[in-house]
Every structure is written in C-alpha cells, then in structure tokens.
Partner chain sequence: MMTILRLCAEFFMTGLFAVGGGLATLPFLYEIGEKTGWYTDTDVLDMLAISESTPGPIGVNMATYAGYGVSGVPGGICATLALVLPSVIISVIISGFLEKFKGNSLVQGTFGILRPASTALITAAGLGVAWKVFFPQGLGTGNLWNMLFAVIDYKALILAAVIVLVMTFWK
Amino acid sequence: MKLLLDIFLTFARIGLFTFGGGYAMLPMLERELVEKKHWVTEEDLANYFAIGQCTPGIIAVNTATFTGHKLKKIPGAIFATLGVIFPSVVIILFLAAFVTHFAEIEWVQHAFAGIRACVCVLIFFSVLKLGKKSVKNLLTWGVFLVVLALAMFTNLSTVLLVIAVGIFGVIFTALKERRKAQ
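Please write out the structure of this chain alone, matching the form predicted together with its partner chain.
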C-alpha cells in the first residue's frame, strides 16, 4: 500500500511538471524514476517510448502504466496512471470553471515562453543521456540518423517509422542469431 501511494505521488509530481506533452516529460521521468527511485533503467524508458509510439493512447499514460506494472502489477499500473493524469484533470477543471481565455492573459504567455525555453534545454540533456545508452555502434548510429532525418524532413507518421524499425529489428536480429548458430 505504501509503495502504491509512492507510485501515485511520484507520477502526480511528474504530471504536474510536464509542460508541452509527452516528450517533455522525459527529463522528469529520468530524474524521478531512474535517478531518484531506481524503479526503471534508462534503457527501459527508451523501450517504453518506442512502444508508446505505436500503441494507442498518450505516451505519458503508456509510460506510467508500464512503470507501475513493472513495480506492482495491475494495481501499480492503475495508481501510476491515475497519478500522472491527476494534476491535469484538476488544473483543467479549475480553468474551465473559473478562468476564461486563460491562454490569452499576457503574463501567462510570458511565463510559458520562459518555460518552453527551459523545456528545450531539459529535453536536450535528456536526449544526451538516452543517446549514451542507446546509440553506441555503427548500426545504432545508422538507425538514429536515418530515423532523425525521416522524422524531421518527411511527413511519414511516427507510428509507421517505429513499426518499420521494429520489423527491421526482428529480421536483423533473427539473421544474426542464425549466422551465430551456424
């Protein structure tokens, strides 16, 4: 029960400080889950993001569900998910009830311009950490650069990209194993 509460509170904190959608939560996830709590590894996070890309639903929720499930099965998954959406639900209900045209208030716009600049830097540091663990040799550098170029300069859907890389991964690994076995 204590762990479930801890899961809920940790994910509520992550949900509270996730500005600008799924990817922006990566720095918080690294800090809270990998460095502070040691619940998952850097590799786990990269796996969850890859799976989250090609399964239905919001990546933040998928990641929370995965981590919660790893720690404490289905109750863990439920508490983590409820935690990560809790702050947003409360904030939006509050805004919907009391504040109209929230996004047009001038100081709000200035505050969030600042927050976005911070988010940029945080994502940059997170990507460096993630890259150190996942991009290590010629093959992984190749995959990284090709996917980066396709994601930036074409309109291919990310779902398609992840599925294509997944299929490539299965075939490549199977062939490698076979050669090893021979």
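Can you switch from the form predicted together with its partner chain and show the form predicted alone instead?
One chain, no partners, no other molecules: that is all that follows.
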C-alpha cells in the first residue's frame, strides 16, 4: 500500500506542477521517474511516450498508466492514472467557475501568452533531449529525417507514421538477424 500511495503522490505532483500537456511533462517525468525514483529507465520512458502517442488518450495519462502497471500491475496503473489527473480535475473545476469572468482582462491574456511561449521552450528542450538518446546512428537519422519530412509536408496521421516505422524496425531487425545467421 505504501508504494501505491507513493505512486499516486508522485504522479499528482507531476500533474500539479507541469503545464502544457504530455510533452511539457517529459522533463519532470525524467527527473522523478528515472533519476529520483529509478522506477523506469530512460528507454522505458521513451517507449511509453511512443506508445502513448499512438494510443487513444492523453500522452501523460498513458505514460502514468504504463509506469504504474510496471510497478504494481493493475492497482499501480489505477493509482498512477488517478494521481496524474487529480490536480487537473481540481484546477479545471476551480478555473471553470472563474475564468470566464477573467479571460477578457488584458493582463490575463498576456499571462497566457507568456505561459504558452514557456511551454514551447520546455517542449523544445524535451525533444532535443529525447532526440539525443534516440537518434544515434545513420539508420535512426534516416528514419528521423523521413518521418520529419512526412509529418511536415503531408497530412499523414502520426499514428500511421509510428506504426509504419515500428513495422520497418521489426523487418529491418529480422533481416539483420537473418544475415548474421547465414
């Protein structure tokens, strides 16, 4: 029960102090889950983000669910998921009562503009950090550049891109193993 409470409180803290959605949560998730708690590896976290990107739901919630499941199966998944969404639900209920009255105030609009700019920076640094760990050789650079071009210049679904690259990875690895065996 102690670990379940720790899971809930850790994800509640992450949910409370991270603004901007799943990508903005990446630095805090890395710090809390990988560096402090040692609950998951950097590779686990990158995998959870990749899977979370192509499954229904919010990336941060999916990542919390995967992490909780790794630690304590179904109860861990439930506590982690509830923990990460709890602060948002409370804050949204509070804001819903008041934000419509304040949204038109000029200083509130400026505050939101500043927050959005800050979130962009957080996401940018998360992408750089994740990229350094994921794009390591000529093959991964090629995959990165092809997917980047497809994402920027076509209307292909990100889910389809992730699935296609996953299939490519399986086929490439199978061919590589087959060559080794010969």
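Positions refer to the first chain, counted from 1. What you see is a predicted model; the values in this text were computed from it and never measured. Think of the rigid core as the biggest set of C-alphas that the two forms share within 1.5 Å after superposition.
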| property | result |
| --- | --- |
| Threshold 2 Å Cα movement between these two forms for Gln109, core superposed | yes |
